[in-house]
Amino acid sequence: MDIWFIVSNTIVLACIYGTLAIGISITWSSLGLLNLSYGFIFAFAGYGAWLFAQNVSAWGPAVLAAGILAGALGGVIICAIGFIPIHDKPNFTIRGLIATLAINLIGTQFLLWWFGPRSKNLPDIFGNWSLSLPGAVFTADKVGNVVTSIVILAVVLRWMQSSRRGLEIRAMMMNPHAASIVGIGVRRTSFYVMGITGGLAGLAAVLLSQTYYISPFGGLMPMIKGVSIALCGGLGSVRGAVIAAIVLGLNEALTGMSIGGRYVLITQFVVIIAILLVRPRGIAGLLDKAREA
């Protein structure tokens, strides 16, 4: 068994679906939204960084800025339509589900409307190079991969950390009704909450692209994933949603190397149901108690 396959590949997947699980985390513990219209948000970003690439230019960062400055507009256009109407509403946990599932159920039907069944691919991002070490060779795609994740991501933990906008989000992910009293509006902060998420779930849908295929359905296993990593780490916690990352991307390499990539879908959810059996929160377990009273 090559080891450092599987552990190359342990870390470009824990990079990939756990940026998206940190911004399903941010999203949950922020604004109480389980949002499942990831699916779409992940397909629409990828057709954004296509549209670019084929009409502007297919210089890589300028196609990965494009992918995530969509998934960025795919969240603000979530956020208006599917959280401001209803999240001041009874029941908002159960309506922001079915509300972003029907999202994600008629925007993927859009997309497949409007581009057509047909897969889309996009320019090497990073170039054709390798890295070789000894024992190991390291591509272009896994290093870039690897190196971009861990950059956007420290860049956007550093600005919710200093900016002013950044602590008003931290403070709802605290305590969202305290937040509200000293006067942070939820209806200004959670554009920002879902900009960001968005952007980071257009930033995960560029990297895939360079493994897979973009499709309008190709956001749904991807988001799949990235849910059961945030469940698995303890919705709410991005230290949680990074150790899940890990854990499932180190499931995903070992089964793919050992016993086929069909059986991924069932070795992670039989990884998941163990943990969950242990610590029923999840690995951080910090669920927070206002959002269950």
Contents of the next structure:
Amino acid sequence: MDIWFIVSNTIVLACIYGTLAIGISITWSSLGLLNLSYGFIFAFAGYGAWLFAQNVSAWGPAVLAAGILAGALGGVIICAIGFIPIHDKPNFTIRGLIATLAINLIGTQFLLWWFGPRSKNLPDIFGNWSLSLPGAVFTADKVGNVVTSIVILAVVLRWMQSSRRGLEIRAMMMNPHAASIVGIGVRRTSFYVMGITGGLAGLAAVLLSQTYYISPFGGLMPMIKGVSIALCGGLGSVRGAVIAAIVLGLNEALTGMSIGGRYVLITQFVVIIAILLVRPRGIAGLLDKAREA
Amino acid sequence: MSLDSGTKWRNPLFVWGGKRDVEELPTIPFRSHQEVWEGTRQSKTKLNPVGRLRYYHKWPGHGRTMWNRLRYWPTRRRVLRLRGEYNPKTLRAEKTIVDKRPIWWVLGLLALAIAPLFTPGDLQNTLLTAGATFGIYSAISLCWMLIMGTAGVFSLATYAVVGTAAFVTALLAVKFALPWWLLPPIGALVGLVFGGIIALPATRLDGFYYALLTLGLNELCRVYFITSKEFGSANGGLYGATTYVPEDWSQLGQLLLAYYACFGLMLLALLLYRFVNGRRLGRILRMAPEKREAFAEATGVNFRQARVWVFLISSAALGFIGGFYTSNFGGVAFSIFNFDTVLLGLAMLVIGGVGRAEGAVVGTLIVVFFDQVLNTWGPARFMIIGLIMLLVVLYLRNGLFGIKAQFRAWRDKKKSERRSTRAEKGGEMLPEEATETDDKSIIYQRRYDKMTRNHLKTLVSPEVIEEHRQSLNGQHSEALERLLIYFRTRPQVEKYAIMAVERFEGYRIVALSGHRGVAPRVVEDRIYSTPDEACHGVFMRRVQDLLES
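Could you drop in the structure for the form predicted in complex with the partner chain? We only have the form predicted on its own so far.
Starting with the chain above, the whole complex follows.
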């Protein structure tokens, strides 16, 4: 009973965190940009989905698609404002970090000013049914979350492996300089990358909004968790992000069960620091100097 | 030489009855070399008028006074860096202030010290409260600047340290009724312990991985303090600590006391900044900037240890500020852990420019002004701060105080671009080459040669060639004479000569090697039957080379 509960919680959390962390990880490894405006994209996508549900249609899949599209739009906006002007300037890493933080500050305050501080909630996307198995009950949102995130992540990873654009992105991940020499434009590819990762953030926003509400600052906690999972798994590694998402999801489920929800962050950071002290570049991260720039 | 109507050349020796002399020959009109000279020397790019590039005040007189140097007491630093020199024009002894920053500091601090006297009555409350906040926040920014600028550790947990120290001291003060003067030292202790704990991963992680970790750490502190009962999760913060502001004073008196106490805190932080950044620790760390750490390590600089030291010192100072924060406000609110607080703090550093004390103070002033004084604007003021931050990051290299250096670098770039557009190719030296040539006369010689060639190119015409074919020797027209003189004065290397294949029968053109013992090189297969024809052939080749150069 307990074990089943922990396992199911772990899987749900790992799916959502993995979606977040993979987006951050892909952005970092292909563009070298640490996107700390992820929280803003998250809230932006949530509000996009909410507006769609209010004004157009409350049909689940359509709301989900609207959230993903709004997230992609947010990513493209960040790319145009925060990446394109500075990616060829000196000290880009720290500059990009600060620029995305500034965009985050502006964007969340804008959302606060436009939509007000009251949080919104989305309609049930996956309906209101539940699945009873011996030992555990799976509610609609849990099953829906897991299935949707796994399907969409699989589609994205498949696209990255088999399509022309995916090849370009992977080339940029390996060596951005060499990629630009053979004609893979950093600017054009960056729009694809930010669109995709923004879409993943939008997906996570809609999925999480089944449990939490949408608020201007609601993206902060998912962003911090996503960033720390990406960091723990090794920035730039999809495999590492998945492993770290499972480890930290398990940690969160166990902590929540045994000593209470308020200690989740503490145990999470103890785990992350322990992992980083052993492997400074994360679980599956590249070793020092293996990837320049 | 006289020219007849510009198109005919009259041979002055004709009247003497030379053997093959002709009376007159068609030629080209006179062209002055002055035109080419002026055309070349003329600037083709628009030149903007520029004033004096560096402006210094010059004070008359130096001598013995130059050596009577006033120094800050425990340091060997001089109050003002002066340079004594002789004015090359007037030969008068002059003093120049090389670094005017101390003057600006003194003026700025004086202005802050007397500012309360000039606040308008209806704004006194807002402005003095904002001033006190500015004092505390600039002290925090200065300590953070030590971590981020001097130590080069990109830490975002600064407000976590301050907040933890503030909450712990507030809890102790409430529980044990501690006096207010005990809070800052206790806070320093708490800060030292907390800093020591978070310095542990800093030794292993790269700056920017560490930033991510500390970002999460801040959130961890927030969640922990908000959810714990003893820290007042019910009422949004922990209040009720003793404060140094006496309650029986008038409101203005209380405000002024808080203002000057916070101002004093800022001065202490400035002192700490100066003592860490400007002395041994700071110098060790300046030896090991980003990407040159391996070099510094190889030369025996233990920068890791220095980093940890700076980190611990500033963590203790941040804890001290946290304790002071509690004794100033009588408590602390959870908002100190907010992500927006961290962002605003980062904005303070970034707007001013990372790595400078004046950047931290002025950046804090700007942010606090928008945040506290314009607080009726709602979310708009955060958007303005974010926008300033974004623009600074996008367009400035190192904040507002880096503008001067950035502008100078840009102007130097533009100057060198203009210089390189002014130099043309064609034998002339390019600017980069010219700066590396020791013998500057070579530069001018090449330039002169290029201008000569440009002039001579205008003289080549069918008339002149025909004239040379008709009379190789003797008097020539002005144009031909100039061409021939130029050709004759060329150096020996690759100079054309005539070789007799068979005397009076066949001649061919060769190029001299210019080196003793090295045979000349055959230039073309053609064999001329007379020396005159070969001579004209050499002339044609030289004209060809001239036109191609």
